[in-house]
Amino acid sequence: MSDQPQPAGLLPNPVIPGFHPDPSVCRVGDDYYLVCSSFEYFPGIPVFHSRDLFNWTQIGNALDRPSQLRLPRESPSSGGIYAPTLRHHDGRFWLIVTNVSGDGNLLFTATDPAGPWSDPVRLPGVHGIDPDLAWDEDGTCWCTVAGVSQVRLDPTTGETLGEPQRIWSGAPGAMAPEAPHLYRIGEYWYLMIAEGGTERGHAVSIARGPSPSGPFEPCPANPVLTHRGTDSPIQNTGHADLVQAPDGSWWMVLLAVRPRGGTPAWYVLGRETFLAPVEWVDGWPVVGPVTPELPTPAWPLHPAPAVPARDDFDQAELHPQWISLRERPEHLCTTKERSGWLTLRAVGSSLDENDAVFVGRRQEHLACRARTLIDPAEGCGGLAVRMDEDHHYEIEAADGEVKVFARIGSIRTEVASRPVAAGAVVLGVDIVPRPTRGPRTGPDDVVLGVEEPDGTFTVLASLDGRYLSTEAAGGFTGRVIGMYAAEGTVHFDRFDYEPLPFP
């Protein structure tokens, strides 16, 4: 859903808003499938489906079992799962990815991208992040990684065949050649990479050659996409993948961000998935503009079913949008203990700790609100806006009292408190964008409070949102809004999330 009304004939971009970086896409018939990085969150690797490239529905998470995804308690935020590549070959879906928190490069397969996905095939001979898979005409599988190097691979066993070879690595001196994707298009093999780092210098470049291993000739117009040095509201464009539509047109999915506020401008939603048209001129891709609106395509649209704004926790399993920190054992998080409630049992005493019990969803809109009804009679817990262990705001309820906490870097402080009637209480967060009035204006305010029985919202604190941004926190993720347990057992009857009008 867009942050603001779109002009007639235009569709919103990003096509998958919120913290959904490093998109990889493939098409099978009339269906498109897309995956993204998930870092320290469990379950890992959200899987999306579309019939038109513009409207996407999350159909699952590829890594939803501990046997597939090991994220040790000590693994840091922005560790974990990096840059998956999704491909369809020989009747199967193939997913290759790096777990930087211990397991290295892994390969998964499925006949249905909604799952279940296999347990991992380990790839001890594949070194480096951002692995890619491509098959040539004789069935040889080529694995290319950031750097950029390449090795032949037996994808069924994980065995590498031969030694890795260095191939084209982008512009001389450009930092961080990564996110390689290899394609056979027409008479050439194309190697597309990201370079320039994933910050404001991010870019997409491409080369072509006669075989999967080159030699590669760089495009004379490289980088074929970058927004560095521009005043575009969309920045950090890079880490792209190509896909061809049934009508023969070509498209690019990529990550980018929407910074707001003064200098240096802060982005709070993380890196999001955008879409751009591609044309081929003299055998090279020419990428159309990456803008906040996209023209309606020539083919029919298939609007995705709306994700319910409210979850009453009536189902035995949580919706795939819900994510937790590193693991989610059922004895700590369940909807089966109290009918219609989500039950969380505390391990860590606050969100400062790596083993905090937390269930959240990505913030997808620049202006939004969230509400949850918590019963803290057996403990304490609350509603939080999280970037990582060192950057989060929360409103926490114990029986008869509500408090607001802020964690900014090494400082944790109680910001406000007030008594409430014993029993269940509705906690709320409003994300309110700030108008830019000067170089030091932050992107938004995070407003935390209590919803009274008559529906009015009593504000306890309004906190500067710049400290829950990537520019302040660092790392590769975006905000996640959700519920947590800090002590004992807490129960949540519902969770409401809705966008607000964008100024």
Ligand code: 6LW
Second form
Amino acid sequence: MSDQPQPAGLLPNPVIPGFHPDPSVCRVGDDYYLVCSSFEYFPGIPVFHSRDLFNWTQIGNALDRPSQLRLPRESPSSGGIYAPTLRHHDGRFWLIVTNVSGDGNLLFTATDPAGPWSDPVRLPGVHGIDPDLAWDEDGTCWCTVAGVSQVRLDPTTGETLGEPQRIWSGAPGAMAPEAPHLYRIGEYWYLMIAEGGTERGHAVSIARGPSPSGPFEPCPANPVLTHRGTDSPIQNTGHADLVQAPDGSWWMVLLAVRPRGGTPAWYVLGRETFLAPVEWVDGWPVVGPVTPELPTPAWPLHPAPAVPARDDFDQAELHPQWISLRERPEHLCTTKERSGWLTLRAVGSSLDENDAVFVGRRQEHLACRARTLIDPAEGCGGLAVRMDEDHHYEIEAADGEVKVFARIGSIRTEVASRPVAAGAVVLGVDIVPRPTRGPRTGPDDVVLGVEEPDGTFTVLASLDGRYLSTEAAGGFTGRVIGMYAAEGTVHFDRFDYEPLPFP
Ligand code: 6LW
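Given the form predicted on its own, state the structure of the form predicted together with the ligand.
Let us now look at the entire complex, which starts with that chain.
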């Protein structure tokens, strides 16, 4: 999963690269499971499995049925699914999450985290994002949300018991106390939160008390983790969860970003999932360091099976890495119509529209390449690098012609065009990081072109990647690279994605 070959004995961090924010983790025996936010994408909430905490494999998406995830057409990008918490209790997995685009807080259960997950239990009495679940020794379930406030909950019915209580809000005056997680560790209950906002000020702080509801005494060393004001290539460290390994060691999963280029520096992969060691000193966690390489742990590693570079679309169901916008009805997106091809049917006329028919995967590497073979005989469609409706670059094929479009803010423009032979054509995008030279140097270039029948790549446009960054687009997501239909019906025979050597 790394961009660069790792020195011997070191493992790459982020452990789950690309747009995978707000990680929540739990361990059952020798197995770890982890979930992330998914916002406007369907299916929602990617679920990962690991046997060693360092190597993760996506085993599904928790919300893969419309009955679990309703994202109306008008729901905005960076709306939808925020910050799940995953826990294992009483022989079941519990997943609590907010759908900010309508349904509010929801609770799901599963016996196997790969799915199927239940239909949602609604939580009309839980107000606030970033819900957490914890059970005390009496079996009482405590639900804690950003703010930070807490209410007891009957998790089977979704009914709240009593009134929400404010419990602890981190450093006085600090913005956005959020992402609470409550744990019983040793003699204390610990309440860990993020604060300072999910931007460069992001931090993790912790407090402890005698009961799940406190009173909470803040750690004198708070924040226990922040990279603000440091020269680390890893910034915005926050929104964390704790897990203990079978050998008794403690670990933190957290979100952080990798900004590149001049000032203010741009991050393009969204917020990624990192891992950091945790030591306990005098009953308080000492976290880190959070570094681009992690020392090999004391236990055997279980490298994740690599996701093949090519998807031939020869399976009836799409691999869980593929995500769409808001919904994915089979009549608009199917591998069952033309064997070995992905068929997309246009609704919106471009990726500017909320109902665009798009199937993409997260850009997980700072340097990478994607190619797809499209048959546009019955319509037009293409290959796009997407942040949101207002920020995307794409190369689009109609029969006999390809065009490159850029959408930056309210400006949409055709950047280049070229005739091609009628019939199927291979569209490509290369993401090429820029060496940092001057204060205004962007993070990378997004190079769009066509692959000729002899395999050479003809560049049609090379576009500044800063406009497909969070600093330009805003919001909570990262780049997704994928296929879309703009008119009629288009068929894709394959999609290749591979990391490139970091220059
Ligand atoms: C999430 C909040 C945050 O709900 O960003 O970084 C929000 N933390 O905790 C969306 O991911």
